[in-house]
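In the form predicted on its own, a lone chain appears below as structure tokens.
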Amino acid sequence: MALVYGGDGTRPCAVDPPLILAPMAGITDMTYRLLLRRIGGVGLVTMEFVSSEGLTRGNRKTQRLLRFDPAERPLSVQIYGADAARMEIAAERVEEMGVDVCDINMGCPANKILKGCAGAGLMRDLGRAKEIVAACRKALKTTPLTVKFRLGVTDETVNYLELGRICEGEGVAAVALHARTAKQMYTGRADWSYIARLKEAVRIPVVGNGDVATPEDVLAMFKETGCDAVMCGRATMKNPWIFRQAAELLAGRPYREATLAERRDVILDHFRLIQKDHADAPKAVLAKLRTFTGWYTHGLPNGGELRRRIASLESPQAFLDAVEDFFATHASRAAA
């Protein structure tokens, strides 16, 4: 059931299983991508989206975002911007990195991105969107190009089918659709029927995205839309095992829930990766640990107890100790 990007002169990239980690700003850094790779089941991981301006002007923060470990492969780098010439140079830089896929962000709904006519803002100007796709495709000699977008900016300006056909005409290897408008942000429900319509409208592979919260949702999206791959983002933060579990279902096998011991080990492994990777920036470590503890404890018995405790912690080691204590307490309660 593997999906293959490229092969039309570009280097083929097999996405097997056809399950993709969505790019999430501040989340899908190298430590997180490595963690999900170790758990297994994900066919393609994606970096946090990268500004074409920062990438082409040597911005120090952007350069840090671009770091990756070969163990992450296959790996996609998502770039965004409003200027075709600048995006072309950015695509060239991505190709020089030797990653597996270059993706264009035409779906980010954040106001600061929309105001700059980047992200989903490009759906207001399909002429400019076409110029950017063509420029990036020209720059990429061996790397497959993909594009991620939404239904449109508003309910009144839904134009995802037109953008999908533009991408197909410009030689894009695959497109991904988040089945909401930019105005919706992440509210309401994603309407998967639009993914099915896009699949019918284009001949290139279509990746479905939006409201995939469980392994069962992955199978349901494949069944309801006929899409070629499923992309999952926020759900991975509550359940980092979702890709492995979905892969089991795709193979016709039942999956099992992670045990408390496995949850403890994954949290501690991730926190140690963060601590090592940000050793020179303790404030950044604390910010990430607070963010991930908030997500990882959803669904855990008395998870709020740990979330309240970490609010006052001031060192990475204190976080690790708090997590150890939390799980040790629950293990002893379960044994009692």
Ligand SMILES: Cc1cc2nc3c(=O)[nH]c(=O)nc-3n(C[C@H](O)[C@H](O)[C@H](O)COP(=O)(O)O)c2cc1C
Contents of the next structure:
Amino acid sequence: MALVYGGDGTRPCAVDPPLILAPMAGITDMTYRLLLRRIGGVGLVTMEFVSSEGLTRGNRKTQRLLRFDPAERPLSVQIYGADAARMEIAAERVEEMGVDVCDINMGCPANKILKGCAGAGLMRDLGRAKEIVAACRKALKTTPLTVKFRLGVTDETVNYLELGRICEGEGVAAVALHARTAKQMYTGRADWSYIARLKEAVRIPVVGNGDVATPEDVLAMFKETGCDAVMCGRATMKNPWIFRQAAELLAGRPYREATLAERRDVILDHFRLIQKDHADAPKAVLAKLRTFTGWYTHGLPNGGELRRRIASLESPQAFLDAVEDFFATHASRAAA
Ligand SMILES: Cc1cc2nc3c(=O)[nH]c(=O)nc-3n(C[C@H](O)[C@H](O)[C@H](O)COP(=O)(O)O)c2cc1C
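For comparison with the form predicted on its own, provide the form predicted together with the named molecule.
Then the entire complex follows, led off by the chain already shown.
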């Protein structure tokens, strides 16, 4: 049966297939979310975290982050902050946006955020975390609320089970666990056994997250932890087809690798989306294109050739030519 968030007075949101794009600041913008939607296999996409201060004080940069296209839906908007009253107003704004899910970030390990007692900093103060969850739940009349967190701040203060139970008690629709401590940042390995323990401790849906690198890992995480959905972040950059491939495996079918033509189309598709979105800033377009093309050509024979070539290009048109050229040469080499 498909996973559904909410429905207890809130608008139900089906997450089908139960595969979720993790929020990633600077990455999961509108163009990236649209691209992954077009490729398919993703049940829910997530915006990068948005500050409750920026959201409620009409900050222009935040307004830009908040844009979305109906084709992305279902879509989750993630908010963060340390002040319950401010978070309540931020949740009201998310409700007004009419998106499908509102998520609270309690996992960000960045010092700037921790110091302000937001993100994973809230795991140091579960009383405040509870207040914030309650305030957001009150503000969200129709939008399901979810919370994303880590194991705790340090190895010595692992308290994700307590936080999971608080979320359940406050009417949260689902929780997502990145199975690392905040102190670990992104080092070491995510320990999935904690996801299994959280699943045993609460009745609300549990989303597993951390170090899913392949479609096979998606299946392994479901099997090893019993989680209700798998969330994947960094691996989507090297392999934006990962959700589609995992969805095939979940349906009991083998998956295939992306073809050369599909790789080219993804780069060009993303190019068009980025160019349309940043029509006023060609430098930003090129910077983004260089980053993403680096990932998309990962593992391709001679991919380094294209990456070196685009490092010095000065116009989007030159970039387009280089990509077309690269794939045409590649195809003729493969045919030879
Ligand atoms: C560049 C980057 C930005 C991120 N930004 C956010 C964010 O805005 N909100 C959040 O909850 N997690 C953020 N994360 C954490 C991811 O959502 C995810 O929990 C983490 O990368 C582990 O999953 P993965 O191994 O599949 O990448 C970010 C991670 C990366 C690499």
